[in-house]
Structure formats: C-alpha cells, structure tokens
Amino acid sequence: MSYEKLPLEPLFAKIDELKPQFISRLEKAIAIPSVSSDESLRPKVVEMAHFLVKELTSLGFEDIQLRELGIQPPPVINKSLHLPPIVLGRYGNDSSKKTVLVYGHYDVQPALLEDGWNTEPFKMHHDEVKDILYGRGSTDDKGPVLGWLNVIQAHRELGWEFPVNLVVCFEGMEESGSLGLDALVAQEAKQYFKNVEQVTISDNYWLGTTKPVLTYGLRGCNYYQIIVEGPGADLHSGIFGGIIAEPMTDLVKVLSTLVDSSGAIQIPGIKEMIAPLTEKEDKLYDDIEFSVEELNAAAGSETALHDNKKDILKHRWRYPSLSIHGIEGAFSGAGAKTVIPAKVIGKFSIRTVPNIESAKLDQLVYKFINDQFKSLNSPNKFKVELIHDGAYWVSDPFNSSFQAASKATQDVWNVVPDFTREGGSIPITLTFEQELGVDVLLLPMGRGDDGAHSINEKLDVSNYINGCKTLGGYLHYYGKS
C-alpha cells in the first residue's frame, strides 16, 4: 500500500529516549495486585484506579472523573462490596480536531507464585538478556493502557501539538464480566462521549510472534446448560444400576449429538445463517502468516482438524464452533466411586459469527436438544437453558481508522500488518459501536505468546515501545484522514 508518510521520526525518537520512564511506569502499575475476582483485593483494584487518576492529572488531562457503579450484585461474599470505579478523562477539546475514545482495563487475572510463575507475579521482572518484561497485567491490559499515556508524555516533552482530542475510559471489572460498564456507556453516549467519532481498543494480540496485526472481527458466544434430574439422591450402582433411569446416561447421549469428531455442528439451521464468504474477504487470508505447526505448538499436540492455514483461520474466526465444557454434579475425583448421580448439568457453548441471530440460535438449540431427549423415552426430568450470550462483532478493515492504523504500523514495523479476526469475544466492542454509533478498531500491542491469563505473563520491550509508537502514529494518521 502506497501512502504519504508523515514526519513522525522525532516522536519515535522521543519515545525511545523515554523508554526507562515508560518501563518504570509499568513496573509501578504491575506492583498493584488489582485482581477484580478476589473480593479481598478490591481495595487494590480501587488503588489502581487512583494510580491512573494521578497519572492522568500529571499529564494535563481535564474533566477527570471516577464514576462509581454501586454495589456488586450477587454472588458475592461481602454483600456491601462496591464495584471498582470507571476512570474517565479528556485530553484536548479542540472542535477542529477529531475525537477518539480509547478503552482499556486496569484489573487483572489472579496470580500466585505457587501457580508455576518463575518470578513474583506482582513484581515486574525485566529479563535484560531477552528484553522481556514479566508480570501479571504486563500485556493484559496495563501495558497497552499506559501506552496511551506514554504517547501523551512524549508529545508534551517534544512540545508537539496532539493530533486529536483523546477521551479515555478505563474499567476495573473486565476480567469479571465488565459489570456496570454497558449501562455507563449507554448513559454517557450523548453526554461524556457525545463528540466521540472513533473508538480504539488495545486489548488483544498478534496472531503469532513476528508480524503485527489489526483486528476487524470477533466471534460471539452463547453459553448453555442441559439439566437432567432423576432419583431424589445419589444412589449406589450395585443396588440401583440397571433398574432406574440414570441422568448421566441421558446427558451423555444428548451431548454426543451436538457436534461430530471433525468439529461440525449437528444442529440443523445454524449453517444456513452463516454469512457467505466473499472473494474480497477470502483474499485477506492469503498474506497472513500462520501455519499448522504454529497451531500444534499453541495446542501442545498434533491434533489439528485442518491441514492448511486458510481453513484453520476461517474455522477459528468466521465459522461457528460448538465446544462441550464439562459436567457438574458427576463424580470427577481420583479412584473408583460407584455412584449414580441424581442430577447432572452439562455445559456447552457455541461461538457465533455473522449473520447468526442469537435469539434464533437459541430456538434451534432448544428444539434440537429437546427432540434428542424425547427420542430417549426417558422418565427423567430434562431442561436446556441459556446461561449468557454475547454477540459477534465485525468491522470494515478498509475504513479510515483501519487504514490509519495500517500506515502507522508500516512506519514502525516496516511491514503491512495482517488483517485478522479473533475466535474469542470482547463484548464491550459491540456496546461502543451500537451505543455511540461509531466504528471500533482493535489495535494490539502484545504478541500471540504473551500468556495473558497464564503463568509468566509477559510483554516484550520491543512490543511495548514500538507499540507506543504505533498508537501515537495511528492518532496522527487518523487525525489527518
């Protein structure tokens, strides 16, 4: 892609110069164990919010607000537990400039040294040989959140005018369901966020480890459970085996009808809802760097269902999948226990894609599963229900924000980024798009091997610093688009 290159070298040089300060800022953030799922650590999550407020204040942000979201709904141990606040702030208010909202989260997943970490998870470890920063939250999502602040610091120290008006929205419950965020976005769509023209989220990752990507689609997720109830209590199979209808047998029979061994969903009507593959979309897969070997390495086994890059990526990103996750109420410990469980609950999910309608999918699932159970002629009680759903999201990878991000990526990394979708879900993406009526860009900082929810989570220094350059460059190109 040919384009008119902007003179951003002074900005990039300043970001390089400020690298020690940026690493120090991240080290301070990682040291705050802002684990949203641990009620005992809620004060630390709030402390992280105040840390961000202090940083925003020192950088010259205005209208900084800590928006309280009230009491956390059940299930909770502490009935008066407050949700962490949303951090809002503005940088610039020039009506002649575009306004970009950046979203990120300041809470993290749980982490303990005894989980298998090589170093203390909440004490940043800089491996100076490999130039890698280890610590919980380094890549998910404290590094990217601070990346935006680093960009502002670089502009201020350069004396450069900022290319856009920036609005920040940082939440503290992303790892625990983003409770309260949807309502706040809807409430502020015509108020705090009223002039926003574009939303950028940096909370995802490169597909691999060497090539930058821009992400234009996410699958949704409908999560279901099947409940089978029989006897009034767990029974001994030596006394009751063969003379009563066993719930586990019924459940396994029904679960086995949902998907075949090659991953094909067996529920009629789902395939017909999938958006057809266009030639333009198909071509986006041609230049993407990925291989069966990378899939096997990520899975830790040679069990791939597809033998070529395009089929693997299409089935990860643009086709639905059905996964069976577990059975509640069944014996699952070590040893041999001859119990007949009285009640079992099977759990499965369907990853949704364009143009699968959630409500229509539910009806297809209910009908198919109820028919399967009916065919068993079992006297047991049976029910299937939806636990939660989140819609898919897809954007136009050829729009102005994606093209601006592509130019910035080429400036920094000297390569045209891959345009990717992701198999997972980031529900807030769709909320921003629908409530604000603007397009959303997913602009990742980290690599595919960062281990966001795993042990030894890391962020390569090159990704952190070049990521800051990419974020800054993107704002310049978008501001001129």
Given for the second form:
Number of protein chains: 2
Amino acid sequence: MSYEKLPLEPLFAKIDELKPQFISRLEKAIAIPSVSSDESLRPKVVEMAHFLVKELTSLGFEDIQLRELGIQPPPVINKSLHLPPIVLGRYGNDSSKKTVLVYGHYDVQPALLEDGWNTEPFKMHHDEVKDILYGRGSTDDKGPVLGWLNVIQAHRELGWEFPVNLVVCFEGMEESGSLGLDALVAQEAKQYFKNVEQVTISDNYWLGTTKPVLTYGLRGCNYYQIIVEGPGADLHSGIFGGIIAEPMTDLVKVLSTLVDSSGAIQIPGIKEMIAPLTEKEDKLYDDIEFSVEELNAAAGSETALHDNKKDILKHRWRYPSLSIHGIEGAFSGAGAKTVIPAKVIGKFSIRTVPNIESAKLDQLVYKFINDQFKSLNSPNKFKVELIHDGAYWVSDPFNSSFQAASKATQDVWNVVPDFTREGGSIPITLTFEQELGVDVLLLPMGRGDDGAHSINEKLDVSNYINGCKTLGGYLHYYGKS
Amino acid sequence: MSYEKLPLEPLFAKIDELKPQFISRLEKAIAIPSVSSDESLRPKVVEMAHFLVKELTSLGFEDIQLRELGIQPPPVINKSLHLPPIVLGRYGNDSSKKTVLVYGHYDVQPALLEDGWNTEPFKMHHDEVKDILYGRGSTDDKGPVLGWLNVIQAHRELGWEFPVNLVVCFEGMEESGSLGLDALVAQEAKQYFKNVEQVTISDNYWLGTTKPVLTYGLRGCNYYQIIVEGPGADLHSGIFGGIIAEPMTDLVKVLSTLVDSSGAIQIPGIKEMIAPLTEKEDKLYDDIEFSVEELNAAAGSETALHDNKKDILKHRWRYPSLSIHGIEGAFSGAGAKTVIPAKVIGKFSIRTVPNIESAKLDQLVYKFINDQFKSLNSPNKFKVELIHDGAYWVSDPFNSSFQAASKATQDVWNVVPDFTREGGSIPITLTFEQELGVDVLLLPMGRGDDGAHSINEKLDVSNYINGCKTLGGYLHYYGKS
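To complete the pair, please output the form predicted in complex with a further copy of the same chain; the form predicted on its own was given just before.
Every chain and every other molecule in the complex is listed next, the one we just looked at coming first.
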C-alpha cells in the first residue's frame, strides 16, 4: 500500500491557528480529577464523561450515548458504587466512506501535590519557556482523546468534508482494569460498531523523545502466584524458629529457581516456543532510534542486561521475560519484626511473545514449580496458579492503516516514523481486534518521557498540536485506501 | 541450696480470702488502655503509671518516683512525644534482709474488638464457668505486676513482717522496645538499685498449660537485612522486564541459600560454635512436660520439623535457628501488580545460643552472603548489615533464687516445676544481670496458651491467685537464703 501525498497544508494551518482553543480544551479536561481508582472521586469521573458529551454535541456528533455498566464488582468500599459510563458517539454516516473507531479513556491515575509534583496536578501548568503542558491526564489520555475532537473542529471551521465516518468509544475505567469494557465491545461488535473497518488507539508513547513511532506489537502477560502455607497463624520466631517448617524458606527457594540474574528464564520448554528471528525482522531494529544511554536514563541506573540497542529492543519486544514482583503475607514494613509468616504468596509474571501458547506456558510453569517444591520435601501446603493472562498482539506494519499513519507522520514531522513494539500489554487492543475482526493501529501522541503514571505528567505543546495534525492526516490517507 | 519447708498456709489462706479484691485490682488496670505503640494513647500509658503510684502509696511503699525519660526518639508522628515514666518504689529498708528487685511492665500490646476479640479487650471479662479473666494485659504483664502488690497487701492484712526489702521497677515501653530503660538501669545500678541482690522478672509463661515452670535460659537474636538496589525507581515489568537486572531476582537467590527446608542453617562456621550437649543437660529434657501434639496445637498445623519432644525442645532452646521474615520494598499487597521493585530489603534473623559469639556470627554471615551475591555477577548494588542484636542468656537453675522459687512452687502447686529455657529473647534480663552484677530469675505466672500478643488474651484465675502465692512464698524462701 502506498499513498499519494495529499494537500493537507490548510488543515495543518487551521490546527496551528486553533492552538489556543485546543490548549484551553485540554486545560478544562485536566481540571476534572477523574481518578477512577479513588471511589470518592467517582462523581468527577462521571463529570468528565458529561464534559465529553457536551463537547461531542457541540461538534455535531450524533447518536451520543452514555452507556451505563452497572455496579462496580468487589473489592469496593461503597458496595453500590456505579462504574463510570462509556461514551459512544458517531460523526458521519456515509456508506461511501470508511468507518474508523477511535478508542481512548477519560479517567486518570491518582495524583497529589504531596507526591512530588512541581505544580497542582489538576490545574494545567503551561511552561511557556519549554512549551510544555503539565497536568494529570495531559498525555494519558486526555490529550489524545481531545486530539480527535480537535481534528473535527478544524474540519468544521475549514468547511472541509470529513474523510471518514468516525465512531468514538471513550471509557472511564482504563486505569482500573477497564471493568465492563470487554463485555460492551463484544455486545456492540455487530450493533453500534457494526460498520467499523479499523480501530485506532492513541494511548501509548514514542519510544524516545525526538522521533515519532507507530506501534505494531505488544507482549502479553501471564501472572502467577505461588502459595505456601504452614502454621495456622503467624508465629514468633523466638518460640517456633527451628521447630516448624517455615513457608518463607520454601517460597524463596522455589522463587530462586525461576530466572537467573542475567534475566534468562530457567523453566524448560519456553524458549522453544519463541518465534524464530528472521533476517528481515532483525533488520527492522537497525534504524530504530534508541540507545543504551536512553535505557539507563529511563531506569535511573546503569544496570542494563544488554550492551547494545538491538539486543535491548529485542528483549523488550520479542523475547519473554520473567519478573518476581513481591510476596504477600510476609513482613513488608520497615525495621525488624521477628515473625514467621504463616502463609506467603509469591507473585511473578512472564511477558509473552509469539508463538508462546498461554495454556501450554501455564502447564510448563506448573510442572517446573511443583517439581521444585517436591524436591524440598517440605510438609507445608503448596499451590501455584495463574492470576490472570493477557495475550500478546502483533499486527502488520505494512497494512493500509499503518502506512496511512506513516505518511501523515512524514507530512507533519518530516521523518519516517519508527515501527516499534512495546514490552507491556494494552489488553483492549486484542479485544477490539478479536471482537470486531479488524486491524488495530496504535498511534501515539506523547513522548517516552511524558511520565504517564508518574509525577509531573506532561505533554509537549508540539506533540499535542502536531499530534492533532497527524491524527487528522492519518484519517485523510486512510480514507483513500 | 536446699530449703526447710516454711509455714506459709496463713499467707496462702489470706491470698485466697482477698481474691475478689485482687481481681478487682486487675480489672481496674485492664480498663486503662496503656498501649505504648499508639501515640494517641500515650496519656493512657501515663495514667497507668499514676494508677500504680497510687497503689504503691496506699500499700506503704516509700521513695516512690516517676522517672521521666525525655522525648521519644524518631520515628514518631508527634515530635514532642514524651516517653512514659518508669515507676520506682521501695518496700522496706532493713539491712538485715535481702533486697530483691522486681521488674514488670505496665504497657500493653494494641487490641481492637474488630481484631476478633470475643469481648471488649479493655473491659475485663470474668468467665465464671471456666474461671478465666479475659482482657488485654491480663497476663502480659498487668497480672504479674499486680501480683507483687497483692502479696504485700496480704502481708499487711495478716500483720506479717515482709521477708525481704522489695524494690520495684515498672516500665511503660516494654512492648515498644523498652526505650530509655537500659540507660536508667545503668544509671541507677549504684544508686536506687544499690543494695539489690537478686532480680526477679515475672513476664514470661509456662511452656504448656498444666505444669509450672521456672526459666533459666533465653536465646539471643541477631537480626540482619540484605539490601539490593538497582534502578532509580520502581519500573514497569512490561517496559523493563528482560532488559534490566532485577533486584528481586538477586535477593531471592541469596535468601534461598541461607537455610534449608528442614531448618538447617547453611552458613558455614555457626554449627561449630554451639556448646556441646552434655549427658547431664540431655537428661534435663527427659522430664519436661511437652509433646509434639502440644507444638502442633500451638502452631495450628502439623508441620513440625522434629518428631519427638526432646529434639523439639533442644531446637527451641539450645540450637540456633534462621528465619526469613519478609521483604521490604517489593509488592506486598493482594492481587497482581506488574512492578519491578527498584530497591528490596530482605529481612532475616538468627536465634543465638551458647557459645555463639555475636560479632563472629556477623562476620560469618557477611562473608557467606557477600560470596553468594558475588557468584551472581549482578550489576546491582548489594549490602548486608545487622539491624540489631541481643545476646542469649543462661542462668544456673540450681542457685538460691531458682531453688527458692522451686520450693514455693511445690508448696502451691504440689509439683516440682520444670526448668525451662525459652526460644525468644527478653533483653532486659541480660541488662539487669550485667549492670547490677546479680542473678536474674524468670518466674512466670501465666500459661503457655494465654495469648499474650494475640486476641482474647487471658489469665486463669487459678494462675493469678496461685501465682500470687508463689511470688509471696518465693520471697519467704529466698529471704532465708
């Protein structure tokens, strides 16, 4: 698929002209602390949904719906807490045009000034020297969500016809497990989302800080727990130390066998399932802008496991990894406590990649870990189980939507974007792909250092404005496919 | 040392007669929630000190002092929080009599009805069917502290001369690290405590539930932490899994080398320091009332590491043990969190016994653990260090105070008490022995199932009343030595 260059300059000029209004729209959105994990702020999440409905209405969207998802399932403090609604809307319904669904989320991570923010997290701060917009949700995901709306406003003010039919699906629980979303997507696949031919999600980030990227792959994640149970209650190590089998002893022994200090997974059979690296794929890594130094800067240490860009990227994107996250039930406070924990639960997860079969992986994990425990001859009770899994996702970076986004990116940024994968998972990607049976494109707006879940979250004005241009340009190219 | 039987029946009868008053005295003490670890309850701890002063005054004590210990050192919320005072008092000052110091504490562990108590923890509940007194502090340590006062009241009402000069030292921070006590004991060794010839502490428990014991040994405890530090902040395992050296991987590997699942410490050189077991000592374990079943009942499981009484008791009292308590800095909550913890601190401790030298033990531990970490070839930062140590203590069960207490126990309970050691430490024991240069006797009042730090803490009325008789009888026999 290759596209002719389109005359998008008037659109880009209009977007530049509307910059103050777009920044003001984002400022209003940031001012609503729509933290989905904080039950006391649930009314603010709902307020944010209504804010979006008002914006969609004024932009001429039709069939706008606030879809209620019912009561939030436990664990909750308020047992009658309602899930925030999903906002649906439709812009254009012309059967001669392609229909694109854009997904985004209007909820945000928690944020408190005391956490270390330099400015109030829910009061947008425009640093005019650096031309950066600071505030919770600026890049994750209010900036990108409003980006789609900004594109429509620019078209309306230009008097341009919109190049596609746009369906929006904005949820308010993304930061809290996307409760209710899967069911809604499944239910609406043949209803509200009937004619959708393509799904575009702008909810991830550039790899680095200077070069745009398009993302065509995500690792999956199988998360396990190992439960070791001995005494009926926590015991005092003075009284019981040396005479009772201690669950922590068994647990650290089993955990210690899973992965070595160089990151190599020790569970047999996993390596064999990894898709072989082809020469073509290997070459893809050559041009990507990244360096060991960037990794060190992001990690805040010089403890990288690989000393060159390609190995780092491959191990982040196309090889599995195993991380031990922690232990539930053991002493975890500061200081010294002489406890023998009665029941301890070790947590670890494996990032999965093509062609690791999730169910087969589980069996390999269970067998290896049970064998390790058996070899200890411990009288304690033992169990290993899956907490949750999410499959990996890989798309075709040469399909029409990726190529349309690439063309738009070149028009805006004067550079061919890097085609990247990500180490983490965005489960909704796979849900849309599977339920709607269409391709998904991940088209990020922000930079790798935006601090999506950290303090001082930001979105550079250039990323916001050029991001709008890219989203708009992409729809024009994709509309021609 | 052997004692002639003394005619103590009138004293015992008087104590029986005063039972309702003694129970009422304990009820008043339990009603004061003197929780030393709860800053907001500090006024109640101080109120409890004043309660004791009032009791001591009415019983004719002299030179009663409330010794202020200054501001509580950090970590505290209220930076001007005062430590609770130590209560000193003197009963009798006859140079022809022996002088005995009794130590106890008037603070208690936290307790909330919601924790699972059957009755309000700070409202004494007398179960008249079982004849048991329930309430926080009943056995730890308000019952024993008041026991000494009850003995004096009985003597006064009988018109009997008191057999010794009694010095009391009651602290209010025992459950919170005995802050300030060591310094006071050192300072008063040649002052307030000048003529003290013997220290008696009633702050531990019978081994089981039916047979009285006298305690002549305690294990020590060296508590260590292993710090592994990698990235500058916690990282997301999706993004960094497989490309960064993970501190948890290193920590569980090192922790897994310390002890095996049968409880055998794997650090070389420790075993060699343990005092050999003599035939005479081995025989001591023959008659002690204890069983595997009692251990299983106490632990709430059938996960004992030894299958016979003698091995269990030896491993509790005279062999070292190593317990892994937990990890600070890792994920410790319920559910699944895909974090790579940046800095993790593993906590473990070794219970020490004669003749393990604490400083030499530290060196063996450091060398072994550093070697283990080196073998991992990890780029992470690593440190192992001692958090605190407390030496073991062993006294002579055949000295005059133990024999006096044994004689009194036989008079009251009609049985020769078991001479036991304990697996845990009571650091103040060693402080008194070393600072005052005198023998210390541990003379418990309560039973092994009293639940000192648990819910539904209790003291059987028979233990309270017979305990008073034993304390009184002991002072009479010891006064004759």
